[in-house]
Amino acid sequence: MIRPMPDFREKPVLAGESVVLRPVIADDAVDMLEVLADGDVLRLTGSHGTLSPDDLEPMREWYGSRAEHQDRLDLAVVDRATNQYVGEVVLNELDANNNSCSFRIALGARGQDRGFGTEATRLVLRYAFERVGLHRISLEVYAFNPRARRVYEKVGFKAEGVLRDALLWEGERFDAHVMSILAPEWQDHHGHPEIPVQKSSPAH
């Protein structure tokens, strides 16, 4: 039987406990603007030039376009609490013939240290690998990151390697390091590989 190709059509709703992951929508682009004058945020994602009120119109029309593309999921990440958003993570770079496609998220200070970035990984993993039938999503997170590379390891993304002297920020060059996970893997998991699966003993 052949598989279909992977694509990501849908624009899916995923709940978890603290958080929402929902399609973006034009009117995000003040959230994602206040997101990205924050310039710790821009420094981990490795975003040069500044943002003014002058780019809101224009990212008002790429948000609201992205309902239209099926080779990239862009979801809000709201807080469940307050119904605020917080952020945004994005699945790009599909690859259908080798069904992989890559990963980011970049979350605003309301959203940090609060376990949000963990649960909206897991969530749009578990939707790419059990719903689309992806089987490997990669990402690049910087050196001067690990609380970044942290959350992505307990998720059970792995690293492969090292792009040497990938980034150029004020004059300093870093590494990024490339991190991957697969379906065989989260399939054993489920996003939580510190804990093991216990798997059932033959019948005697």
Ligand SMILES: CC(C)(COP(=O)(O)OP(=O)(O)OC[C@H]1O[C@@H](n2cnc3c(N)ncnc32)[C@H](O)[C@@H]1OP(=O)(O)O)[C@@H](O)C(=O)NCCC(=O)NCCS
Contents of the next structure:
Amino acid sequence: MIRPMPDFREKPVLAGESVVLRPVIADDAVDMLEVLADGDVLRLTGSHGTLSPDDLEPMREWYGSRAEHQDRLDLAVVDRATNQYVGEVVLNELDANNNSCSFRIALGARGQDRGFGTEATRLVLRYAFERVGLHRISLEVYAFNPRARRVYEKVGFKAEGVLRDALLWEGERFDAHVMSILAPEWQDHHGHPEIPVQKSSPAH
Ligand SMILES: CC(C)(COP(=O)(O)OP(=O)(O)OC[C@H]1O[C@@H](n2cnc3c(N)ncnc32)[C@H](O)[C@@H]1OP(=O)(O)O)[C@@H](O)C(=O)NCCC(=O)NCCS
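Mind pulling up the form predicted together with the named molecule next to the form predicted on its own we just looked at?
Below is the whole assembly, all chains and molecules, this chain first.
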């Protein structure tokens, strides 16, 4: 039987305990500009160049048009308690023939270190594996970002290799680490690899 090709035509709302992920909208451009005004976020995401108020209109256009794209899923991360936008999570580079895609996340300072990144990552992985039917999700994380690496390991991403000198930042070169998680791994632990899988005891 030929399985249907996976795609991101559905733009879901994914609710967790602390965050809600919802499809991005044009107005998110203002908040994302604020997130990207933080030099730390630029460095941690390897975002070159500087943004100015002139970038607002093109960014509004970008965020307002994501719903039209079936090969990627761009979700805003919203703090449930305040309904405030804190960042975004993206599944992109969909390779439908191989059931795989890439993942990235960026939270602004007000959303960091509160468990939001961990929860948002688990929510989007669950959607990708259990609803879209993907097999493999991969990411890149710079060697100088142990917090992100910790989050990725916590939810079950495994290190695959190193892209040497992948980033040139302020005259210095840094490695990027490639990580991935596969559908059978997700089915084993559902984003909690630290919890041992309960093996049923053999029937007597
Ligand atoms: C990376 C990011 C998604 C993490 O999300 P977050 O909500 O801040 O992280 P959480 O609170 O869910 O979890 C952070 C974990 O890292 C740990 N941590 C924090 N700083 C750390 C450090 N310097 N070294 C190692 N671990 C660290 C925390 O203790 C926590 O682990 P624990 O739950 O076992 O205690 C978010 O901080 C972010 O978007 N940062 C800016 C952009 C960025 O780095 N994007 C990722 C690019 S690959």
